[in-house]
Each structure stands twice: as structure tokens, then as C-alpha cells.
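As C-alpha cells, one chain now follows by itself in the form predicted alone.
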Amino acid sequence: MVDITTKYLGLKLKSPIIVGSCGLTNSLEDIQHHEANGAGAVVLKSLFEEEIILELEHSKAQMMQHGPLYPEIFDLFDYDTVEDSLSKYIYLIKDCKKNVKIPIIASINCVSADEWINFSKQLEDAGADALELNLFILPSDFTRSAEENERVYFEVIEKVKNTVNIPVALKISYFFSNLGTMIQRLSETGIDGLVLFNRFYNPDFNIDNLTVTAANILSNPSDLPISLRWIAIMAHRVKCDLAASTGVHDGTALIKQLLAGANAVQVVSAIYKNGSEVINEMNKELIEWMDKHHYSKIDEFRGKLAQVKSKNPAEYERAQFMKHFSGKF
């Protein structure tokens, strides 16, 4: 009998498919629907650092009206009595833990190692099974060096890991000058998992009214090779789990990422396009493929096509088309 369970961040998942952070993971009803269709875990829609900081500052201002403010007061602060995005997020975690069985991964979109980190403990106390940090610093600030930008990642990890006891994953981009080395260094910090890669806002121009708009909000199957290449290159070379993200739209893409070495695969755009039922379809494709190739467990083929196991490692590093399109363009 084929077993598609897997382990990610120390959590046992009934399927390697994780519904990534998005608007479809912002309500108990949607999350129950994902679970019913075979999702292995869900990453809640991200809280943004800016939201947390603004609301913590507001809460501080309110509490200071009643006297001096001491750090210990935050241990007594009851988020359940405040109707804001932070308390609603905690309510969602608690509701999910009461009503669904799959792991619930909280998510924070952050850009600094600031005061918001103290709030991560509240997510743990609410029952979150793990925490995913979505961190991306666009290298567009010309006053900051690459080293200064990269230092933030390590500061965030250190502070969060010192604050919570639940597993922590870091979702990153591929915008680093030495990506492979950076991924290795991040994996050695004690982080439990790395997600390759986050999908971020891309600007576009409306040439009729001369405004900036959003472009390519949803991923396409053509986006798959970026994460596939780097999952395959980094598999067996890092000291934490790896999750693949972006461009996974069917069972074939899921299987490819597992063959590359992913412990789990995040799916979002395919669900927006086809509904949660696509999760069940992808699981069925995986089961049929495993049965056809006589695999009973995912671990029997996970990473089988990783670079470290390849007879021709250069295939993963080739940057030019060379002979493939020679003379055709």
C-alpha cells in the first residue's frame, strides 16, 4: 500500500502538499475545505510586520494612559479582549486547533528583527504548530551593503528561535549574490526549515492612465524550474528541511520537487485557479506514480534526482542554452 505521509519541521503530514500562505488560508471554513481535500498542512495568511508594530504601539499608548509601562505588562496583556488583527489571528489559530487535525503554521511577513518578534510567542501560546517567517529585503536601498541586508536574516532567526519553542521555517527569495552559500549558512543557524522561494509583488504599468499596477499575481507552471533547480542543488547539503514553492500546479510538478529533494511542497495559485479539489487530484497522481514505479514510501525516492546523486552535476548549473537552441535564433 502506498504511503504519502512525510515529515516537515518535525511534523508528520498526511500529504507533502502544504497550502501556502494566502487569502485562502484566512478562515476556518477554507482551511477545513483544504483538509477535506487532502492537504498535509496549512500556512495561515501572513501577518505583516507593519501591522504588528502599529497595533503594538497603539496598545502601548493605551496602557501608558494608566501609568508607567513595564516590559512585564505584555505577559499579562490579554489579546482575547482586543478586536484587532492580532487578536483575530490568535482566534483563528485557536479555532483551527479545535476543529482541524492537520498542522497549522502561523506566518509573519517581516523585514527586520524588531519588536514584533515578541509577538511570535503569542502565536505559539495560541497553539500554532510552527511559524513561517516570510523575509525578503529588496536590494534597492543603495545606502546598505549586501552584508547589511544579509545580516538581518540571521538576526531575525536568532531572536525568534530564542523566543519560541515551536519549529521555525524561513521563506526566502533567490536574490542573493551567493545563493547556495547563503542557503547553507541559514540552514546552520538552527532553523527547522527553508522555503524556496517566496513570491512577491511585481509592479506593472498601465500605459493608458499612467499608473502602477500589480503584475503576475498568480504563478504559472513555467515558474517551476527556479525552485526545482535550487531544491535539487541544495538537497543533502543543508542542515534543515526544504520546502518547494511557486509553480507547482499539478501532480507531475509535485513529484518533480520530491525527486529533487523537497520534504514538502507549497501550493497556492493552483488552488486559486482550480479550487481545493486540485489537492486531491495531485495526491492521486502521486499515489498512481508511486504505485507504477513500485515505491511504497516517499523516502524511497525523495532526492533521487538531487545534484549530489547526479552522474552529471553540471546539468543543474548550466546557465546558457548552448546546443539546445544553437543556430535556431
Ligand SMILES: Cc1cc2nc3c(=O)[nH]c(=O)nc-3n(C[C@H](O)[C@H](O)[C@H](O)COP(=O)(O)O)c2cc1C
Given for the second form:
Amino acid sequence: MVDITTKYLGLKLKSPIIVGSCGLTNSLEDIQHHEANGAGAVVLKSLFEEEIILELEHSKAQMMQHGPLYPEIFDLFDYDTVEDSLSKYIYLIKDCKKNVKIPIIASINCVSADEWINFSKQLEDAGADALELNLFILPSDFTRSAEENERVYFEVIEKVKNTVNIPVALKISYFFSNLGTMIQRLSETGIDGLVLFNRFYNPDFNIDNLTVTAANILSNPSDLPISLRWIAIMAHRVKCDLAASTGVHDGTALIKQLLAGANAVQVVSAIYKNGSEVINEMNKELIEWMDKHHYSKIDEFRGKLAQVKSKNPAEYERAQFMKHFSGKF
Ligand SMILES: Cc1cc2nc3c(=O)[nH]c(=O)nc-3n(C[C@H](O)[C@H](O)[C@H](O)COP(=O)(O)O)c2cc1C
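Would you mind generating the form predicted in complex with the named molecule now that we have the form predicted alone?
In what comes next, the whole complex appears, and the chain from above leads the way.
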């Protein structure tokens, strides 16, 4: 009998497939559907402080159209709007905890130091099983040094870890100048897990009407190798769990990430493209593969293809095509 349970952030998951944070994880109905299709956990759509601020500004502008207002009214109004967005999120967590059995991981993205603390505490109190910090600083502010940008990650982790008792994961990008060292240092902060890697909204251009549009929003299976390489390089070299994110579209990609050393994978684009049923197919593919290779538990093969176990570690670090593809292929 094949057992596909796994441990991630100290939580026991019935499958290593986690539905990553996205628009398909912000309603109870969708989350129940993912659970019925065999998801091990879900990460809720991020609660964005920036979005709340934008909503606030929009509503204030609308109020101002009706005539001048006393500034004091805005203090109360600001507080109410933030509370309202938080309340909806808290309600979703409570509703999920009543109606689904799989772990619910809340996700936050804040801009101010105080709100990382305020949001974390309230989401823990609402019953979230864990917290995922969605933190990214686009290094486009030329007045800030790399050290200043990097310091923010450590400060936020420290604040949140000092605030909550539930496990905390950090989802990062690969835009660091010294990625391996950064991942290792982050793992030594006491964080429970790192998610490699987030995929971001990217701009594109419309060359007919000269406007800025959204580039490909969903990933493709060909996007897998970046996270696969880094999970394989970092496995057994970090002090926390690793979840693989980006480009996991089928059971084969799931098996590869487990062989690389991931504790779990996060799936988003494949669900947008093929529906929640793809989770079921991926679980089936994993079970069939384990059966064929006589594995009864994931731990029997997890990390078998991690770089530290390889006789040829250079294979994981090759970055130039050199001789290989110099001809036609
Ligand atoms: C439409 C959409 C919305 C997303 N929203 C969030 C979000 O709110 N918070 C977050 O951390 N990641 C968000 N992501 C990123 C995904 O969680 C995931 O990391 C990324 O899509 C890569 O995984 P994939 O290749 O399986 O799509 C979003 C992705 C998509 C496509």
C-alpha cells in the first residue's frame, strides 16, 4: 500500500500537493473542491495591505466629491476599511476551519512594519494552521543598497516569528545576487519553510496602441527547471522545509521536485488551465510511479537527486550550453 502523506511546516499533509495562493483559493467553495480532488493543503489568496490602501484612497476620493470633510473622519474611516478587509479574510479562515479538514495556510503581503504584526496575529487567532509571507522588494529603487533591501526580509521574519506561534513560511523570488547563501541564511532565522519560487506579474507592451499590458500570467511546464535546480541545490543544506513552486503541471514534475528534495509542491497555473481535477491525476501518477519503483513512502526517495547526493554535482551548476548545443538540434 503506497503512502503519499508528507510533512510540511510540521503539518501532516495527506498529499504533497498544495494549492498555491491565487484567485482559486479565496472562496470556501473552491477550497472544498480542491480538498475533494485530493489537495494536501491550500494557501489562501494573499491579503495585500497595498490593495487595502488603494481601496481606501479610492473611497476617500469618492467621499470628497460630496464636499469637504473633517480630517478626523478619515482616521475612523481608515481604521474601519482595514478592519473590514481583515474581517472578510478572518471570516474565510473560520469558515474553512469549520468546513474542510486540510490545513489552511494564510498569506500576507504588507508594506508597513506594524501591519505584518497586526495581520499575522489576527490570522493566527482566526485559526490559520500556518502563515505564508509573500514578500518581494523589486530592486528598482536606485537609492537603496542590496544590503538594505535584504535586511527587510530578516526584519519581517523576526517580527512575525516573535508574534505568532503557528508555523511560518516565506515565499521568495530568485532575484538575489547571492541566491544560495541568501536561502541558507533565511533558513537559519527560525523560519519553518521556504517556498521556491514566487511568479510575479510582469509587464508587456502592446506595440499597436503603445500601452503596457500584462505578460503571460500563467506558467508553463517549461518553467519548472529554475525551481527544480534550486530545490536540488538547497536540499539538505537548509534548516527548514522546502516547497517547490512554479511550473509544476503534472505528476512527473511533482515526482521530480520530491526527488530533488522538496517537502511539498505548490500548484496554481495547472489548476487554472485544467481545473482542480489535475490534483487527482497528479496524485494518481505519483502512486503509480511509487508502486512501479517499489517505494511505500515518500521519504524513501525524497532528495535522492539532491545535489549533495550526486556523484557529479557540477551537473546542477552548469549554466552555459558550450559544446552541447553549438550545432543544430
Ligand atoms: C492569477 C494568479 C494570482 C496569484 N496570486 C498570488 C497571491 O495572491 N499571493 C502569492 O503569494 N502568489 C500568488 N500567485 C503566484 C502563485 O501562488 C504561484 O507562486 C505562481 O503562479 C507559480 O506557480 P505555478 O507555476 O503553479 O502557477 C498568483 C498566481 C496567479 C497566476
